[in-house]
Each structure stands twice: as C-alpha cells, then as structure tokens.
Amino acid sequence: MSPADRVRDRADQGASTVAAHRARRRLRADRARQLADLIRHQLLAGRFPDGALPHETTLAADYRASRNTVRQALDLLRAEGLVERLPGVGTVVVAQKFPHGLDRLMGLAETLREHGQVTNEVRTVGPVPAPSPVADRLHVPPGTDVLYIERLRRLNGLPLSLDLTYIPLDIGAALLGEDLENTDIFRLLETLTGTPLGHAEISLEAVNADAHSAAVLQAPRGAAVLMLERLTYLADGRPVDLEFIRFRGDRISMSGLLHRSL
C-alpha cells in the first residue's frame, strides 16, 4: 500500500468511525422519541394514577428499551415539563393536561366539568370598532361597534388560555351585566339570545407564544401554545362570536373522534 492510499484508508476508516457514531447517535434518539411517546401517551391517559413513573429497570423491561434509552426518553418528556426526576424518588408527574372536547362545540367551563372550576380574569370590555376582517365574518358594516373582551381563563387557578372576543354590539351590549369572570360566553349567549348556538368554524394551530402571552399566561417565552380560532353561529345561522384562543400547550390536550365518510 502507498503513503497515499494509507492515508486516504486512515481517512476513510476515520469518517466511517464518524459516520457509525453518527447513526449511532441517531438511532438512540430515535428510539428515545418513540419511548417517549409512548410514555407521555400513558401518562395523559393518567395511567399512573399515584403521580409516580415506574423505575427506569421496569420501564426498560415493559418497553425492551435499554436503560439509557429510557433515561433519554424521561428527559424529553422532562424537557416538555411533564414530568420531574427527583433523586432518591424517581420519576414522577408533575404536570396534567386536560382534555378538551374536539366532538361537539363546547365552551371551557362545560368541557372541563369534571376538572374543576374555571374562572375568566377580564383584561379588557368594551365596544371597538370592528376592523374589516371582523367585520366581514360578524356580517356587520366595517367600522361598527362591536364588545371586544379579553380574558384570561384559569382552571383551578392555573391559568389555560387568553381569549380574544369579537360579539356584535346588539347582542354583546347585554353581556355587559352578566357575570363574566365565572360563565361562558357560549352559555350567556344561548341564554340572552334565546338561540342555540349552531355550529363553529374551526383552526388550530401550534406556535411559539411571544414574551407578552408568555407572561400574561405565566408560561416560559417561546412555550408552545395550541391556538385555536374559532367563528360561532347561532343555531339560525347568525354569526355571534369571533374568538382568537391561545390555550397553554402544557395544559391542554384536545381530543375526538374523526369518521371516514361524513
């Protein structure tokens, strides 16, 4: 063999050494998502009911992953703040996320009965004039009135989401007297209307929250948040309820049924 061709050898074992670690690397981070997945599946569906992982021996066991996958997998789901590692303890769970119903049009307090109480903090109410894009989907003239609210909803006292809402005035102005910090607006609206409401137009989205809704939600910066925009109709058709939702990714998970043929 020549200098030369030794010295391309050595390179190329040395890249594929490189190129193995590589895969190697990769592949334990595959492995670690998908335990992780699983794990956080487990653990939304609340299957450790005393708040407590089972040891990193058991869950490799139960998973045939190996201890350092696990080990990786406790510290993506650590990472995502669902659970902390406490030493001499274990793994356990320190964050619940609540289902919210995806099936039927529901406000928050009716979806999270069971979860406990959810309470509004109103930032702000009051007539706006109706920028067009509002406008257009409230079928009102751009320019007109319409109650903006802004509330920032809590669940037991934790809070879950800030709520941006356009109501045209004619039906808004009588939510002014109404309790706003302990009831939907969907159940103000059926009662002060007289109406059912119909049905929503839907988009959810995930994005990074800015300082400000970070803050305003308690949340780190950059925290990822399900936002979720939502146009309510009266059950005759009237649009009643522009809502932009920005709900904290941490805390709520949205759940239902999809069908194959409508």
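Next, report the structure of the form predicted alone; the form predicted in complex with another copy of the chain has already been given.
Only a single chain is listed, so you will not see partners or other molecules.
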C-alpha cells in the first residue's frame, strides 16, 4: 500500500468513526424525545397527583431507558416549562395544561368549568366595518357594520387566550348591554336569538405571538401560540360568530374523539 493509500485509509476510518458517533448521538436524542412525549402525556393526564415525578432510576426502569436518556427527556420537559428540578426534592411539575375538547361546541367557561373560574377582560367592543373576508363568512355585505369584541380570557387569574370576535350587528347590538365580563358569548347568543347553536367550522394552527398578543398574554414575543379559528352557526344554518382565538400553548392542550368513516 502506498503512503497516499494509507493516508486515505486512515481518513476513511476516521470518517466512519465520526459518522458512527453522530448516529449514536442522534439515536439517543430520538429516544429522549420519545420518552419526553410519554412522560408529557402522563403529566398532562394528571398521573403525578402529588406534583412530583418518580426518581430518575424509577423512570429508567419503568420505561426501560438509560439514566442519560431519562435526564435528556427531563431536560426537554424543563425547556417547555412543564417541570423543574428542586434541590433535595427532585423533578416536580411546575405548570399545568388545561384540556380543551374539539369534539363539542362549548364556550370556554363551559369547557373549563372543572378547572376553575374563567373571567373576561373586555378590551374593545363596538361596531366596525366588516372586512371583506369577515363579511363573506358572516354572509353580510362588505363594509356593513359588525360587532367587534376583543377579550383577554383568564383562568383562575392566569392569562389563557386572546379572543377576537365578529358578530352580525343585528344580533350583536343586543350584546352591548349584557355581562360580557362573566358570561360566555355562546350562551348569550342562544338567549338573545332564541335559537340554539348548531355547529362550527374550526381550524387550528401554531403561530408566533405578535408584540400585541405577547404583551396581553404575558408571553415572550415570538413564542408559539395556538390559533383557533372558529365560525359558529345557529341551528338554522345562519353564521353568527367568527372568532380568532390565540391560546397560550403552554397552558392549553387540544383533544378530540375522531371516528373513521369509509
């Protein structure tokens, strides 16, 4: 073997060693992420009622993972703000996500009634000319006045969501004299119209919090928030409530029951 060939052979061996090392690191990171997902589910399901996670040794045995993998998984959950390590105590739950169902049409206070009191800070309320996309979805002529409501919604005093709502003015005008601070709009709409709500079209996506939303929700600017867009109809098919709701992603979890139909 020539000197040049020996150099190339050593270089190839070195490259193989580096590649194998990187592959092992990726595998450990994958396992840590998988374990974090499992522990997160247990945490959000309330499986740690005393607020303390089992010792790392116990977690490693329960999930058949190495101690290093457990530590990396807990680091991921700490980065999410869900757990924290306390000296002499161990890893404890420091944040709670509240469940929001996606398979029933309910107001926020109805949805979270088992978890505390929902209050509304009405930041803006009044008629505004309907932008074309809003007018189209509410079936009113473009530029027609609609009622616009902006509310900061808190659960047990903690900022949870920023709701922007558009309602046709022939219905919305009656809302101006109602208690919007303590009552879900859904309930008020059914009372004022004498017609139950029927169904809603929804979409859900993660967006970055703009400066205004971040300030109102007391979240870091640019933090991911869950944007729920919902158009709600009365039982007779009339669209009555178009909402753009920004939830703090660290305080809410979305779930639903889906059935497969062929």
